[in-house]
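A single chain comes next, written as structure tokens; it is the form predicted alone.
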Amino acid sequence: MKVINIIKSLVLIYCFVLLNACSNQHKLQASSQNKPANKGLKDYYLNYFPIGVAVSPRSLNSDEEPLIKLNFNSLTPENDMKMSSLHPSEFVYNWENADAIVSYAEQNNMKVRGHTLLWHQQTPAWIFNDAATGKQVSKEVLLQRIKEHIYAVVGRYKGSIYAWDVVNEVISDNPNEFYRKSKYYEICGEDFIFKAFQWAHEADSDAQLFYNDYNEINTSKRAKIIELINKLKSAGIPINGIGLQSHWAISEPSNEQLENTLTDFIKLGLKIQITELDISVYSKEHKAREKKSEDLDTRFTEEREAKQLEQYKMCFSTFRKYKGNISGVTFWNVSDRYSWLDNFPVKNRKDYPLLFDKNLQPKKVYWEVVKF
């Protein structure tokens, strides 16, 4: 009888320390997964490319600064130097936003890419028109006013802001049409697109200059891009760079896709930039604007994390391959908490698309994007 009850007391002490064990092991992993200490995104890539990210002044004052400082080494305002919020009438400029990202930014030494100087969309009505009469004004009007405010926003953060999006997004998704059809492009031609390259490296000569479009992974888009950044080196127009916007989805790019245009752009001799990085798990879709059935449930199941962090690791495998040619890689929002795509191209539809969750944990898709 006591040979039993001691068999059966080293079996209790033996689950014990077992239950132990798997227990610490658990929890220890648990903390490696969820929290990474002191080493963040930035210092993964340290001897690749700076890591960025788009912000706001609220998320800087948010529980989200920690993650920001741990994680990023260059800032893009995500809207607070767009034209509409930080010029809204002729004569007035909101600096206040865009001061208090860039003093962040050299509280922390971070760097910081200006986005974006000309852009078709949130530009204000004023620029257009002509104040007194309300008629469209000439294009020697409108080149002026763009010259003033090229000069206002590069000049007053010279030496601050290291590269600017001074032209964003001026190519037709159509293939059968060169140039969007913007206001811009109404009333000046092309001749926009080269002025404000021009009024930006005299505003600031030490700038890198970037054109930045999306959809850059779509082969006739691409020619076209690269069409324009060839008329404009042909014409002497000082550009750096170009800006992959790099909105993607779990269903694009192939890694064909993204070694074809990663190698097309580097033939030009500028910098790339992945200005822009989502992915989301929805599949591609910028034409659609109403839910579908397969989009009512907006869960962040196992099947779409799997295939958004086999989407991840490939582009981050490409982007470490060519680390030579990338100067840097900015995602576009700071966690899943918020995302532009929960809004776009479908309304009220809540995507996952970044390295962090609602509630700032790094998802598995990180571990595998700092695993190399």
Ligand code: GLA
Second form
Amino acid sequence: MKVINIIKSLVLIYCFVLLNACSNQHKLQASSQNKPANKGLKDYYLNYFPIGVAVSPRSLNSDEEPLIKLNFNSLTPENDMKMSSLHPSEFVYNWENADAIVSYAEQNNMKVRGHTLLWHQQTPAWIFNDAATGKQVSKEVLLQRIKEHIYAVVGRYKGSIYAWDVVNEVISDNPNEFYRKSKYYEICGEDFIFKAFQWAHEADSDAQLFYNDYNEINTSKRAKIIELINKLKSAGIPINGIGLQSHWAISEPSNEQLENTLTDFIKLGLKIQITELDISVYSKEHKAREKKSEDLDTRFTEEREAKQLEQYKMCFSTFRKYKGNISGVTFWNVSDRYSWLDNFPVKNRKDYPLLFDKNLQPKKVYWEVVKF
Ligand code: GLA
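Can you swap the form predicted alone for the form predicted in complex with alpha-D-galactopyranose (GLA)?
All chains and molecules follow, beginning with the one already shown.
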């Protein structure tokens, strides 16, 4: 009887040890699947292109910081280099936030993309008006102010910022119109575009200069962008690349649209960068609109997750295919905790456009993007 009891105990101990070993093995596998130690997006793409992200000093001081450091080797200030932040009135420059981002990048061996020298939005009113009379300034005065702005900003970060979005979104979405009818255009005509590139080059002849825009997958808009680039090139204006913002969605671009867009731009002989990538889980809409009842379901459903995963997979395999021409891919925001798409095109409709979830964990789509 005693012997039987001893055998029973031994069998029990053996089973316990065996079970424990299996579960440890399981845990090890799960953790290595979820978090390969010290390997981030930038490491998987080391032989392809830098992987960037749009940040604010707040994100660099938050719990997102370790994730940023592990995954990205290029930073773009989300707002802090736009004219309204950096140069809110004629003789006032706010360098603090922009400096903080640049110095964080330098300490962590990251590149910095400057965004953006001229844009019709987030531009302060002072630049268009005479301070004394309040009247609109002449073309000469506006060009002079633009020149001073570009010299000051590009000059300050000479050697620290390797690429600038010099001009953002000057091509019209209207098929019957070439340029966007912005205040800059109204006062200066197209000259401000040409001059901006020239002055940026004078301020830092080593910086790579980009024209940045959205919706290049639209053939009519793309044709106009190509025409603009050709005009700049034939006027001898220094331009190095085209930035595709790439605010996309589960419904667009198709593989064919993306291929055509990239190959058309590649023919121009310039570098291409994906400058503001995110993939909305809703169908793409280009204009802001009111919330409707169907917008109330904002769950990250399996269906939305699966469609987004396919779309990201297609985009990154195409980017890898053109690695010789694409010199950077930057995500617009860090994680699904916060995205500008939470408020566009519909205010207060949660979106999930990035590779990390609200708890800063890699989503399923992350593992697809790094699997090649
Ligand atoms: C444009 C701008 C970016 C950013 C996004 C949306 O794409 O280039 O700086 O403002 O809109 O937030």
